[in-house]
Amino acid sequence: MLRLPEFNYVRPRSLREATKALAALGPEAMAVAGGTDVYPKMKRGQFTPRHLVSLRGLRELKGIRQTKDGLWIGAGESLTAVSRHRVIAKRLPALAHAAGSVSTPQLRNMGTIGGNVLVDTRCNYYDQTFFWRQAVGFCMKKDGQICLVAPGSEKCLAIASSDTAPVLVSLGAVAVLVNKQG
């Protein structure tokens, strides 16, 4: 059984706080929401924070409602939030469909669309534990100088497997960054 490494769990009240706190902690720091993606690739060593910053509770991530520009959606709102809304499957069936594609329903319950939408490439050879991946000499995703799906490549050739990302990109929608400045 794979076990997570020992981490910090940093729990901020607001997303003020986070963007401080993931500024603070620097590249050794990590955001997680639902952790569907972020937790299982810590056990098999892929990402290696020595700090988790919590965005799960944050209210300001949270909410799907009609503005004047069109419809805003938290990131922190899960999967199956998006896919169940009335508004978003009346407008925005397509989203929707997406939404309530993605793995199993308690993945859908814990994800985050933020996360769907920002989630890690995919690879048969870089989603393997520590130890498989250092027999085999590493990839170029991590650790490595070679991409093993093409070794002839000069590049990585790990696939996004966003299901909500490229229906958002047909649909126009604008993704609101923050960090401690603003």
The other form holds:
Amino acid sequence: MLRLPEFNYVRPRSLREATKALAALGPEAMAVAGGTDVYPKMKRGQFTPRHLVSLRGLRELKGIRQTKDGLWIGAGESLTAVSRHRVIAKRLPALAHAAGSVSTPQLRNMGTIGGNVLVDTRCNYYDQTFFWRQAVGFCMKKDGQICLVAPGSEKCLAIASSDTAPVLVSLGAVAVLVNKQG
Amino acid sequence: MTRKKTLSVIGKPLRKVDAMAKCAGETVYADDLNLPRMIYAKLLRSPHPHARVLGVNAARALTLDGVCAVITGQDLPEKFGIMPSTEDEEALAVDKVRYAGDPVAAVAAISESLAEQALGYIDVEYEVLKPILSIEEALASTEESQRIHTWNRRANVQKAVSLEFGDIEGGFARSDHIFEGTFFYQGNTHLPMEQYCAVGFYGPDDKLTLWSSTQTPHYLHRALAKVLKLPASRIRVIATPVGGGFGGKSDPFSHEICAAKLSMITRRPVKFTLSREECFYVHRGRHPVKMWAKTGVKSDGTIQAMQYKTFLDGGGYSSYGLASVYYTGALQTVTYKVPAYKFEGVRVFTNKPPCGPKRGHGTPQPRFAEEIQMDEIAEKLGIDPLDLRLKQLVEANSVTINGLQISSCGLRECIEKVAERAEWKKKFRKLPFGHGIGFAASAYITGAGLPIYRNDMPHSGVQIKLDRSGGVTVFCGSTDIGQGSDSILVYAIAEEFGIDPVDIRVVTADTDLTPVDLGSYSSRVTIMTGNAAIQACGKLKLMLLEAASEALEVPADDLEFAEGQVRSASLPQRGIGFAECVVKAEGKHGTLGATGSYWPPKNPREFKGSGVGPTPAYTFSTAIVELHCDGETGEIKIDKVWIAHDCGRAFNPLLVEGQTEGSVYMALGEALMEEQIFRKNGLHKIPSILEYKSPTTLETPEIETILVETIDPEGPYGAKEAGQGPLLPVVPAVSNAVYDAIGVRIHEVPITPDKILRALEGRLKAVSIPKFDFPAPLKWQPGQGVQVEQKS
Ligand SMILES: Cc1cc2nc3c(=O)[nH]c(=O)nc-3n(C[C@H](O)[C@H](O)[C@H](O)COP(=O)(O)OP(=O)(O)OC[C@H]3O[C@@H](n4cnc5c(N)ncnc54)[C@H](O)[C@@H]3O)c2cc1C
Ligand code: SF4
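Swap state to the form predicted together with its partner chain from the form predicted on its own:
Everything in the complex follows now, all chains and molecules, and the chain you saw is the first one.
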């Protein structure tokens, strides 16, 4: 079985604590929400964080509310919740449909919309185990120098695979970013 | 004793004996084993498909805290392999790796992650060699320097065979029409739910125990003794409940031998659990086969002669290949009367994971070709494809041109029933464009006639012990891989003793406790263990009857075993309970136990390779597939599959239907999407379930199963097999249905949308057949029981 490598797990109680932890731990830390992208990639050695800062249970990231400008969707809401929300289904059916078409029910229960927007890009040379990537030769996205899809390319050509991001873009959605200052 | 007329257990849709534990998650699979002081192991696998191993240095790995041992090829130099004449595998590569994924070293450590990490600290020096990745490349690489193995006679040819039966030239000369075609059946893998796992423990008593998810504990036992150089008497193999095998767990494997060896070194229990990716490398799945088929018929469609050439892409090692190559030619004659038959087959080595037996072992590929060709013959001659077959079916109690003895045969009934249920006559060639229906038939064996290694001992042994409580314990080496072989033993014994199945305990697949059964392969278990169990019951019944007769003062020939009693058949109220009868019999005869054995009937053929094909009984299957095929996108949607299967007797109809439906589902995967494919550098292209497409419940259509019972004279209660045969007709029936739907013939599987589109545009090329000089044929006629002529 593929094993999850060892890591430190940080469980902040507030969004502020979370952003502080991420800032303090630096590049060796990653945020994790549902973990459906993060954990499999750690097993395959694509992500190698030493610390994971969990966003689960952060009240600030929960909720789907109507505001005067439109809808506010908490990044920590599950894809299931987004796909089934009454107002979203009625006013933004494309978003409900996109969220509901991601993988399987189990995955939608765990996966969040925040994680879906920020899901890693995909490529057949990259979404493989460490053994396989090593056997084929590492590429520049992780551990290597060149792109295997287009050896002359100076940058990685892996594509975004998020199902909700294109819909959010087309709906003119705005993302709210926070850092340790707020 | 009177023979009971009605059966009380056999034929009833009973729950499997292990079903509740499985549903409740209580079954202890190999990976659920946790022994005190257990450590974990991992294999270092070659990233190169073909390379010389110049050196393996484990020094750095051994310095890691928590790493307990590292072994390399030097520690296990003895070769092994399932077939005694082609033992060409090493537990860890000694001087060469032959596919990407071939193991070179094994590490044991106090945690699995540490073991995995330690793999990165083992230094291997390779001299990379040019890989051979196709049948054509293998046949063209005849130079000594291009060899993958050195033991075989012709470079990169593992085995080439040529057999001729009857007057082949005369048969073709007499024919009014000759049909020739080329076909390709892509390789695919078993994909069992449970990944490979083994735990080895060399105990303080100097005995080795190996628990493994294996279908063949007996053959594994022999391989361990050979490679580890331990007396077999000190080795115990326990096959844990197998979470699906389909043929993929029938070889002795590197991880099993290494678990044992690492435990011998560390004196701690050692566990291997392979990843899903590794399962794709271990493989032993369906061979990719290229085929050339030629059939000569009279203008009424009756077959005059049939000829096949098959080319098997074997991968890096022999595995079951010797049998596989013969199987691609063995059973073509077992559905229609074929008066002359010639078969040539060759299995080559390539630098890919070794192929082996997968459900149907070597026979689905030629059956695919044969049934498409039959459809083409019917089309050309303007005969309904069912009528074409019905006029020339093999018959019960007959012998085929290649000497195979058919006992019972329900093929006609299978064709008629499936046609009726699917409303064939109403639909065939009458559905609108894009909607089609196709038919195919097939035959399969019920157990191989010969064991893997030559010996005179029974193929299956059963031991039964009767307890004073009335409880019965049965001991048998058979291995339940989900097909229900534990349940079969229970049903047979419950029927014989007239007791409740609940009162029977089964102890199976433990080489220390149970008599040998050769394993769960070739659909042999029901017929062989069932007969052995009935024989053992018969011996015990004699003792029980004697005691009951005395106690009841009823003559033994008026006694019957029924409803938990031994009682008078004419006066059923005169009887004693089974437990009481056991007590009386034990008082009279002493401790009660008996054994039973089964040997298949003697093979009537005596020529080289004659061991492949004969069986105690053949099963027959027919399938009709109805589908939609989109002419724009090439997409296929299966609407429904009707399948009829002659299983002899449905021991438990629920299990037979389960096996039949499972076969249909697996066949659809092979027909439509599954493929074990490789990159140009020899690495597996898609070693994960995400990319290796296999049908799920979503893609599985409605399946209507029709069981045909022919009550075979050799089968226990007349039973034959159900685990493999029903897969065979489904794949060609899909191709025939595609033709009915859109008018293009697809001679390849998987039948993917791109092939459909290329075919519609006339761009799908015919399958190319390599050039190869087969050996001169060995000629043989049935009836004489002797070889007619043999050129070398
Ligand atoms: C079998 C399988 C099938 C899949 N199929 C699909 C599919 O069909 N369509 C699809 O779109 N995706 C698919 N995915 C990818 C992924 O599971 C989903 O996109 C999911 O929504 C990710 O959400 P998560 O909460 O689990 O993210 P995580 O794995 O927790 O995180 C993903 C990324 O987002 C970052 N992140 C998460 N939340 C936040 C936040 N609030 N603020 C800042 N950064 C954040 C993490 O640091 C990480 O980089 C699949 C994954 C698997 C394993
Ligand atoms: S660098 Fe190239 S090969 Fe690697 S992930 Fe990006 S696109 Fe794929």
